[in-house]
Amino acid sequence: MLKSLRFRLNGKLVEIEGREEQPVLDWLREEAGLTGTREGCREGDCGACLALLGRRNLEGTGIEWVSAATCLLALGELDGRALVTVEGLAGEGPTPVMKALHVENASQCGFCSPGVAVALSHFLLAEGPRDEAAAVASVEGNLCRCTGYASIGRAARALSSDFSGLPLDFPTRLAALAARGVIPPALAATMQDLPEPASAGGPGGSPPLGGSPPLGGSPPLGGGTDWYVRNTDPAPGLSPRFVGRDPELRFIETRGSGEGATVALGAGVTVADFFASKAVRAIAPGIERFEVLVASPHIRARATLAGNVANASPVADLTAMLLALDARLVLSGASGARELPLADFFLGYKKTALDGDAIIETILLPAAPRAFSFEKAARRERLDIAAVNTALSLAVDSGGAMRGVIVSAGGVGPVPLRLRKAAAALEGRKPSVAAFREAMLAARDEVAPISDVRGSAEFRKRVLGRLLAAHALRLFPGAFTAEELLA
């Protein structure tokens, strides 16, 4: 559907009548004439189409810039936002990022190079550490068939060294990057504010909860990172509800106090928001270590937790984590709101309790701290869908017994599961080889995986048992050995 849109592109204000469901990648190449943004996989996997997206931060107090796969980004999401492509970065000639790639021979055919340059520019622009590990991680979502990656890694490490002293606060950091030519000064001058959106609905551009359902059954979209993979060329006439753009649905807040306190996460909260949240880290200390196991940086910056749940994949990583954290969902639509446990949300393969125009408005987590572990088996260590995943959370009482044990698993049935028999085998017992071996056997008995390209049913059962052993080793280091658990 054609909508009035107002956004800033490479520093210049753009006002258009555009198809809001159209992927930004197509608009950039076919209508804006900016072909430096390349079309590769069209699934968000290759990074060739990356651009920098400026949006309000989670707190609503300022602007944050993220790298986004434009093949998964709806044109309507740009309303009231800003976008910078590789042409905008190179407005005054090659930048230090581009020169580093050139010096290290990190470009051969050149098809992927614009996306790599955008990813490394974002590494310098965004908050976070400037060490070599962070530099290399920033391009882990960029595929390159030519270089073998070593040269890209060298360029990333060189940049981390050259820019190690960047200021922490965004305005000063942006000024420093402009002074050194990473961001053209004229562009940098526009990157600390956003234009007013053209849509009557304000920054969200969406009807309020309980309002009219989307026309033609159009979907509510969080980050679009699942939907656009299945709908690469959306039919004209859709009117998506951009949940991920609605500031009223992007929040993390603690509600209540004492034993009944919860941490509420709005439907627009992204995967990156989740792992960065101090409130979430207080519930599950150390949970941030598992972020690298979930997709790539530019997907985590856009994908929403609610979208990951609503997609109802049996092996969704975030769903497994949320199940183990005893999550509850608030579902809201024209008929009102209702709350239910996440474990009751999945009715069958790709079938959920959502009906009509309802969306997952809020995810609620008990605020009490818990020991937490997540494990995942996939063909690749990073950037892959799990064959099996599992999470375990528990508390330990004053006597050393495990309490409130929750075990979740994905890839072992048509829906993500809470493994209640496995949890019961641990509940009230002190950590021991016997307790965890009993839980491993119970888990095998309560799952019914299928055989497919990622593994046979028997393989999945065996892997699930080994991942539960890995939970035990992670949560109780030194208490027992892998050989004892797996004997």
Second form
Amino acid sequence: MLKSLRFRLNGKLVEIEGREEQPVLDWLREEAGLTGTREGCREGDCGACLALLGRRNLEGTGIEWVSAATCLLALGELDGRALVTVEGLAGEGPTPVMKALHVENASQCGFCSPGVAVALSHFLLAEGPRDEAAAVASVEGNLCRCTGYASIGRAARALSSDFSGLPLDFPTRLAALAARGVIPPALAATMQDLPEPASAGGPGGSPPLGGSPPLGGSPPLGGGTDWYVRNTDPAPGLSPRFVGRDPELRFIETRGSGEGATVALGAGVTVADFFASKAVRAIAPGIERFEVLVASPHIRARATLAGNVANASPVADLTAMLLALDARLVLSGASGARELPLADFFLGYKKTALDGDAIIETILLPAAPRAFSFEKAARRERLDIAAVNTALSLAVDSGGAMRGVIVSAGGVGPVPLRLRKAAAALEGRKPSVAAFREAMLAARDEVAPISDVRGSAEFRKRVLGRLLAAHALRLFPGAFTAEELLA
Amino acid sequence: MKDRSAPSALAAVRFDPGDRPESLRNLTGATKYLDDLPEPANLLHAAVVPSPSGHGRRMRVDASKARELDPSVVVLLAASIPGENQMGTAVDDEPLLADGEWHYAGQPVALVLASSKRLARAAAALVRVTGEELPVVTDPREAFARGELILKPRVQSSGDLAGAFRAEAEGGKARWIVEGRAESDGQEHVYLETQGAIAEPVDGGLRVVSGTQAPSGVQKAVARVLGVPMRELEVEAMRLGGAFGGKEDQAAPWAALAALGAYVTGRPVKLVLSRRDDMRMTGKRHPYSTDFRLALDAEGNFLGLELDFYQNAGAACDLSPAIIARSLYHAAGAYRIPAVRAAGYMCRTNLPPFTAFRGFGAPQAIWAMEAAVSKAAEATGIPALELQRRNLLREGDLTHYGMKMEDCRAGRPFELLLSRNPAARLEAEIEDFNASHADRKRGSWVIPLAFGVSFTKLMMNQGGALVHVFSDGSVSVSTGAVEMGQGVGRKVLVVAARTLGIPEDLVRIERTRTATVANTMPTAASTGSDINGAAALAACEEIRKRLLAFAATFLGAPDNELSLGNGLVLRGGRDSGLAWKDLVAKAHEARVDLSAHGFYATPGLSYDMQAERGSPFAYHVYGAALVVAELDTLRGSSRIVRADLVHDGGVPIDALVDRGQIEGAFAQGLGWAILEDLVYGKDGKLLSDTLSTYKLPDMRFMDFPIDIELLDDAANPKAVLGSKAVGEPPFQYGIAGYFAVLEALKAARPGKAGFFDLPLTQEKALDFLDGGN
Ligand SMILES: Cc1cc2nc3c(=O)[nH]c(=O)nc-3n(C[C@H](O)[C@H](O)[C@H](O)COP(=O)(O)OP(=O)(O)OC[C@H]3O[C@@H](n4cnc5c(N)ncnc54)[C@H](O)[C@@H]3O)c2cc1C
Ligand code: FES
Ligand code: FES
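Having displayed the form predicted alone, please output the structure of the form predicted in complex with the partner chain.
So here's everything in the complex, that chain up top.
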């Protein structure tokens, strides 16, 4: 519905009364006249609509810039934030990023090109490694049907070496990028802080204009990366609850100590936050390596863990991981708060224990470290939804036996599953071919997949067994061979 | 393995940063595509209502809910069409809007017009289409069995087939006869810019901006639908956000619908398809099911080949006859086979009419032929490389359709590729890897290429250009070529600048408009720069001739001493003191015509459809590709780890553009071979109808070292400035990806026979790994 919104667009303050539910992509193209941001899919898969979004960082200590798919971004999300489009980046002519792409002839039809330029600009702007692999990975969310990517890859590699010495801390890095023209200096000068939101109550908290209650309902939105895929043209009148942008809800903290310690993740925690978190990495060492298997950089920067769970997709990757990490949920609404195990949250296909106006407010993970593995079978290695996914976690006791084994699997039933029989086959035993083979057989028995566009039921069963074998090989390297497990 | 940083022929080529302003416009977001144009205030937005299922009749359309949503919504049906309700070009079997019956899911039934895109789409979703369901056929062989053929079968044959297949035991030479079936699925174009058009009433006629490869085709189609003369319609194509054949014939319906809306309402109308509608409503690469049979003698020489192509044409003719023709021509791939029978059946099914897609029927044929080679290698124990080398086309060979191979270069790239990757080293590379990795296996495949260039439909090999030299010396070039990222504009520009001897920045390439250059052919069949470049060349040569004649009088020099170069009139190769700009100004004063129209019709083409004999191609493009794949035997997934391509590009007009075409086509070919999975349900509905379910190559998929070497000393006398067409041929290199993965699978299951069911997905790989022998 119509709301007063205040944000910065390409460095300039914008104050409008805008449809908060409107995708930013449409607003940019139809109302702001900025057509360099383009629609290729309207579901987050192509990257033609990327823009840079400036927001408060997780710690609340400053600002961070992410690349975001504007087709999945509600205009209301911009309140108190800043957006930079390709026009802003190119405000003073082609930037070094654009020139690097240009000299490689990495723009053919050109439809994808602004998105690619935004993604690579973000690569330079963002924290994190700046090696060739990271440069190339930064465009994993950009589809290009013309170039075959070789030229884009060459440009990305060239940028990674041309900018290898960029300073680490954000203000100095921003200044360095401005000095080299990656971001026009006048624009860069506006990128260190955010404007006040139009609504005193904070984002999403502003009273509707005219005071009437929202007609179209108020769905909670995390990043909107699931919601907008299903609602590509939301009706005017809708007034989403922007859970994902409530600073109070974006936190990761350790609660309690000793045996009962938990790590609490607020509803606003994004997938990227999750994998970057030291506390999470302490629970499941090495979990960060699985980050690239989930969506793409620009989806991960906005998608929330809570949204992944609440969406109740049977193939949700984070949900599979959280199940294996023995997560519990805190649901809270007008009628109070309650806590339940994640495994009990799913009641049936896309049916959950959420009722009324309740939201998932917090996700709790036991803090004790465990060995962890995740596997996913999908058509394409990156940016694809799983046909089947599975996670496994366990601890090994002093006698070498597996304890507290949890196996999860998605895509093999109507909801994300905990495979209790498979886990039981492993519990208390030493890792052995026999134990894992029993677990694989048990898993086959306790799932009932269906056939759909992502794979047949038989394929899903078969691949699940192999993914469980892959867990075994990863967690106990050298202990057995794939051949033995599959024999 | 080759070091990624090692320089290869093309790796070091770069654009000059100041060059190619359109590429910088793309990258800064300044380029305008159809949907980026400013919208007139009274614009109506359109959305299309699709048929509800794969096949039905007694259609009823209820639009009351749509009108309830907003009374200003306009709903147009077949009955609203003032002219002919017909889009078919070869056969009249494709109504613009379904009338009474429908033949595939996603067939346009109604056009909805509203004041906003959101409203138009919402209203379209409320239009109810019902009727009586009829049986749905999606399988081409089933359609064939029911006699559902579009046009009669086409058969090409040569040599003594019976003799070729006579076994040694029967006194013949055939030591081995291998046979089998090769299935290949369709492929979605995924041009990043979806289909669209804008139609606007102007001066009693209509101006249509269409996202099309064929502005004249759109003009003709719209004229027919509206029942108005072509002169009342001006069609313009802006830069397209990709096309790949998908906007050759199939851009016309959307333009016709927008024009219909504008005609009926008198207001401008814009129709831009959502990605999902685009995927559901438009045709793709044809799925084929092909039977193959190949006879070999004791040495591995190919004696005879039989191929039966069951082409899944979809529900209407569209371009299927031209596409099956290209399949037939490429039945033997890059091989010499004395006796061939190739038959093509265009089978009518209840799927969207399949259409042009880069390669245009050749990939399906080359794939089936290569399946036969793979099977022959299995049966004979002779390595595939050896079979290929032994049977490559040679100079003077006669193809099975009677074309003599002249300037045949099938062997050169193949040998060059093998000298870069000697067979023994390649084998050792793979074997060492496989011996030292338990859970991973590698496989490799080399594919040779001979791809015929020209439209398979003879009359289409023509094109025009209009060149104006303005009085300040700057130049405007219009042709029928549509720029869609393939660099045709760039190539035409180079041709014009070189011919007039002027710097490139004096030349501008205009958008493609039917009132400027008329009766043009689609920019397709890789011929865009061959034909339009040659037409521009003719026009520029005409102007050059006039200017030099003028210069001769002006300078008092014999005109055979004069030429144009470096922006000057040259006399005996040296500065005559007369600069281009002054020449033009003075010629203009002297009333010399500074404009010229150029025309080009590809010479030397002939084909006798009755005899199925002739020379349908101006020349062939040759090449060879090596692809190495790695299989994860535990998970059944695979990825490409390196590729090496040697390509015959003639003398490229712009090597960088050609490199981009080769890399892009190769990626699409690999996508088709091992990744992209077009899934239709038995009910004829497309299941993979979004980019979240239809996966095409991404950065990661293509992130492996690719070496590309262009054949040198390769000038092509048959095309403009010695160049060769480049758009489609390299697509076929991707086919090697299928066989590389298959070889890796066979390394994991030694002794097990291969299978030919493209694309080679993880699911099929696991079936192979888990299945019995
Ligand atoms: C291109 C693309 C690729 C993707 N790839 C993957 C992938 O690889 N793996 C994967 O698992 N997922 C993937 N997804 C799906 C999606 O990104 C994730 O599920 C994501 O975590 C959802 O979070 P969100 O915050 O964006 O959810 P939203 O879209 O904001 O919300 C999803 C649903 O949950 C509800 N909801 C949101 N927050 C709460 C809350 N706190 N309490 C109660 N209800 C809430 C919403 O109302 C909505 O119904 C992909 C999506 C896209 C567009
Ligand atoms: S339009 Fe494709 S990601 Fe937004
Ligand atoms: S250049 Fe055409 S999609 Fe990338």
